[in-house]
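Taking the form predicted on its own, here's one chain by itself in structure tokens.
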Amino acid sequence: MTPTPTRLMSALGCALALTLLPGLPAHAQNATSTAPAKKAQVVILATGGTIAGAGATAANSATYQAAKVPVDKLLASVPELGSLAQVRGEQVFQIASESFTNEHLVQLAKRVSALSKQADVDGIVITHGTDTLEETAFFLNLTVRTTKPIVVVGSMRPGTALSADGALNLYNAVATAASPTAVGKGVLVTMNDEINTGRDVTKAANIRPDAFKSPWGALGMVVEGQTHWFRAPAKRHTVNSEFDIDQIQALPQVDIAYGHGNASPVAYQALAASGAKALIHAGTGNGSVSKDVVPALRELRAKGVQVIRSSRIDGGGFVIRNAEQPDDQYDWVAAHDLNPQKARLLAALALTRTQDAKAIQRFFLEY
């Protein structure tokens, strides 16, 4: 039977609307359309925090034990995760994140970057405590090679309080350990929606969930899953980077001494006598030094151990070379941007390269 008018037009407008209707289902509008892209697999690797704290009552925020929640409840919290990649943990530690040492970075990063060479593996997230989370990212984004993402992620509340924060950093972190636009960007750091490099990020307060900033700013946010960049790192890290985990043991002795008024040399003599190779001093402005410090100093520099002159100053502080201290004449390192913590970790890495001065303040300029 010939079809009329009619009932072309009515076959026609049933084609557009599977064509239109925005509900349907892909396979019902194209039959030949390819199945959905294989999810990323993601590692999260749990160390502890109070991302993994709990609280006596839903009103404590600021009063709880850290690192109580195992990885596999902590995962089962989140649900969601499933929507975002095929996800798997592992139990590396379970520790509060000021008891960090030497010897749990060095583990913790063999341990990424064994990860990271697996083809089973497209990102590596870390959750950390918050104290000294920027540490590791940092460590991280020295010593491990890989333009896979790895993303070190913790809350400032635990999951049992009310407005916790844990639940959406973890999600923010695998979003962002899940996607191809965070290949080679080196070690992130997602909290409170901010995406920020583990070479700038610090921790800026310690009782609110916006407590992690770059002195430079985020590098980018995360919106529902998605990620939104706005800018990339500039200093050397992951596989530009020279020094690789896989090559390291362990870490030579480098200690912070904290610059005030009426400050003393005794503390630096102090720990250059416990084995300090390199002393960091956490300098009032750019780097300054006390009259009554600096003779020590030079004297325990030319017993051999490195100065590295940093800033104590929160979010922005800058150590200018020969400015302050005639760093040239005195054999001194200045730190550039880094903060005594983080100076402390590249001062160590460092040393396991040179001992000469010249080529740690370049190590400084590039990292």
Ligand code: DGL
The other form holds:
Amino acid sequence: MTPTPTRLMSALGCALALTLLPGLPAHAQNATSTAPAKKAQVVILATGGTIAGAGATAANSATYQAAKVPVDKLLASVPELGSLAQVRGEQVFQIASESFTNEHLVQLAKRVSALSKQADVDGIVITHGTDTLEETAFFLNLTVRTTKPIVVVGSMRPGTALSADGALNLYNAVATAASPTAVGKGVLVTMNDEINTGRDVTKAANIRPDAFKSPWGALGMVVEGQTHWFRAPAKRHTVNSEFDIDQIQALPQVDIAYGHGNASPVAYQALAASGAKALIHAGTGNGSVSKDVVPALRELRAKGVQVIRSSRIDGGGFVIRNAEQPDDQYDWVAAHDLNPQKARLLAALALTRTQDAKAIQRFFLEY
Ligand code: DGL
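Condition change, the form predicted on its own to the form predicted together with D-glutamic acid (DGL):
Shown next: the complete complex, the earlier chain at its head.
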């Protein structure tokens, strides 16, 4: 059938629109040509954790050794990755994530930042232990200035276990990192078929595949290699962040003390004496502080230590400034909805830019 001018024009128009559409990564640019679309190039940075773990028997879903399987064996165990993208791996660390330090975080973030600048990298996946996965994802979300997809992934069961979750989690992570739809969405976490933002997600259970939850809900799902989005991140991240890992060499010491009945000021005083430049109070309820602890925190604030009120309740609300404590009068900071472990990271980054508590408070409201 000879194409009528309108059909020809509309086809040309469509091809032109797609080829000129700004912001699409290279592997998505020639979507209308007859040549097969170029596969995305995805780098997998392996750091250890259960996704690289091994148990003695298939029944060992909770008793196993983390950080055993090297990245090449990890990739070889999921050959289906090759249908999603051109994948290559790097072994950055081989540790259980409860042992991540600030130095590990800075080193990993600098590697991610360097790779994100390479033309032969369209997306990055980081395999990671689940214990501190949310911290790494949040830190990358704050400090890596790229719109390219960065996806952090782990597993709750080792690959040797019955109904292991690591292979599909990794498949979903590569599918998301290779997808043009994930461009510009900040750092993502794919666990248990869900796509969560690194900013909100937290490990909410200690031995179940559905352990990762965001108090404000998932961004979407990835099913059979396809991403499905239902909302977008609301807070500043990546290219819209004031923090740049390329300009950061080390993080100031920030520590966390847990609030509870019969609390005493000793932990806060000891942490400050050890060099903490800010203290995160993992408070009861709305970041409440025991009357037996307030004087010590006020004294530490007067000596220049920042005091940041978070809550031991993770999810479903946020610490309200001047509610449980007169933050304006005490010159303290309210951590908003960030849990203590994430508040620690934002406070450390904030201290690379300011010593002013009111400026720090702005960071906690915007990131
Ligand atoms: N040791 C824990 C970690 O590396 C194992 C938990 C996991 O990776 O699921 O975070």
